[in-house]
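Next up: just one chain, as structure tokens, the form predicted alone.
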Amino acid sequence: MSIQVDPAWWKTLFDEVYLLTDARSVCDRQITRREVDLICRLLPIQDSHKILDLCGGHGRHCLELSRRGYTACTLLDYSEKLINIARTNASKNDLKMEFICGDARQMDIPPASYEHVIIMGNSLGYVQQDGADAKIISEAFRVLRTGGWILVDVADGEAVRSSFSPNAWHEIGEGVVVCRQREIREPFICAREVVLSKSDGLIRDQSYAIRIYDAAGLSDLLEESGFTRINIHTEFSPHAADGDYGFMNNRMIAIGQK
């Protein structure tokens, strides 16, 4: 049976949940350090510049860029109890910075006012209409400043392809289980995600869709926003252990200058 998934499941799968499900990725602070290590390896960040986390969830790579003194940091993202969550942790370890609630496709900011925008953690692809992420990649062109540059970081589709599995699980303490069902319908995958509780029964049970690029289509969405100086880098994985984690090894990552 064909896995069936609400266009707009990327309004409310993230939360306190997809913190717990996907934590051996987004809540593991030695792989947003070296997710971290690799932007600043990539960019030419300076102290003074202005950074966009766009797309950044609960905030793992805008704190880990502050706590390394780039205190330019701004925070986007659609889900608000995930800003909250970036939000109490910024305040609590005293660092500076700014956070926005709201859509990627049609941001309230001023053109011209950051020197990077970041798209990390597998953050593109969410939104199934055509044309979606072109969006979301134009409106990085119109507030980067001239000189600017763009990293985006997804799945490597070949890679994805070449591994795929349609059936994955993986235990959670001793307590919760996560059951994931996939299949490739392209340009997508797609997921159901059952997460069960030893004690207390169903925790969610909901379905997902992400968008797979290759590097010379992710390279042509750059481009056709008008970016320049593009570069793909392939093979990176921050995990230290093979291992089934989603979309979450198996990296790509595109630079582009504006």
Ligand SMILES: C[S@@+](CC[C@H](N)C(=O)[O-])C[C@H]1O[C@@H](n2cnc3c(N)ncnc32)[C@H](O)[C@@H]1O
Contents of the next structure:
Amino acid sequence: MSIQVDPAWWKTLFDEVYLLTDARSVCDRQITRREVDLICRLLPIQDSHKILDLCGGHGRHCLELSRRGYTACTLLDYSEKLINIARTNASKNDLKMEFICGDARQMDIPPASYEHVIIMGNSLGYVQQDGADAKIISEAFRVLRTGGWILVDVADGEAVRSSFSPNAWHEIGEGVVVCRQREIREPFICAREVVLSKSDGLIRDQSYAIRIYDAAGLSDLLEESGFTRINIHTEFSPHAADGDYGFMNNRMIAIGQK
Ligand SMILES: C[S@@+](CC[C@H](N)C(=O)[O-])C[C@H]1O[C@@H](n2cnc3c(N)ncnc32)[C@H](O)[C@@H]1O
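Alt. form predicted together with the ligand, vs. the form predicted alone above:
Everything in the complex follows now, all chains and molecules, and the chain you saw is the first one.
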């Protein structure tokens, strides 16, 4: 049976359960450090630069950037729950940053506010209407200063297709099992995710669909919004061990300049 997806799935999925199901990628400090090493290698960031972590979830990248002395970071995400987790973490660790809960397609931010915008951890492709990702990238362009840089980190569509597996499961600690059933429905990958606690039963049964990009598609997306000097890197994978990490296995990193 084909996987049924509520088009508004992305408005509710990103909460504490997501931090469990994706913990192997998004709650592993080593992985975040490797990703931030990559950001610092690819972008000409200076201490005083303003950085927008767009669709930044629970803020792992801007928290790490702030730890490294880049203290003018802003986190924007739709999920209030993740923003609140980031806020608590920042205050516990005495790290200063700004927080905005909002939609990346229409941001309440003045033009030319940042030197860098980063979109990490496969955060594009959630809204199914054509043109939704173009709105996000155009907004990133608008809020960047002239000469500023964007960095987009998404799953490498070609690698996703070639290593596609319709079923996957993994355990989290002793008590929780995450099962995923997947389907390719171009240009989307649809997935049903069932999360079970061995002691308490069903935690979540939710489906989602994510648009996947190949290098040419991602490059066009940036170019159509006005970015130049676009470069795509496909050799990056932050996981040291083999495994099925869903969209986080094979990454495609695009940079572009305003
Ligand atoms: C897979 S998570 C990645 C989060 C973070 N970048 C990371 O790597 O940990 C995707 C995030 O994108 C956010 N997101 C997706 N579409 C968005 C939109 N239109 N506006 C704001 N946030 C959005 C979700 O709320 C979610 O927190």
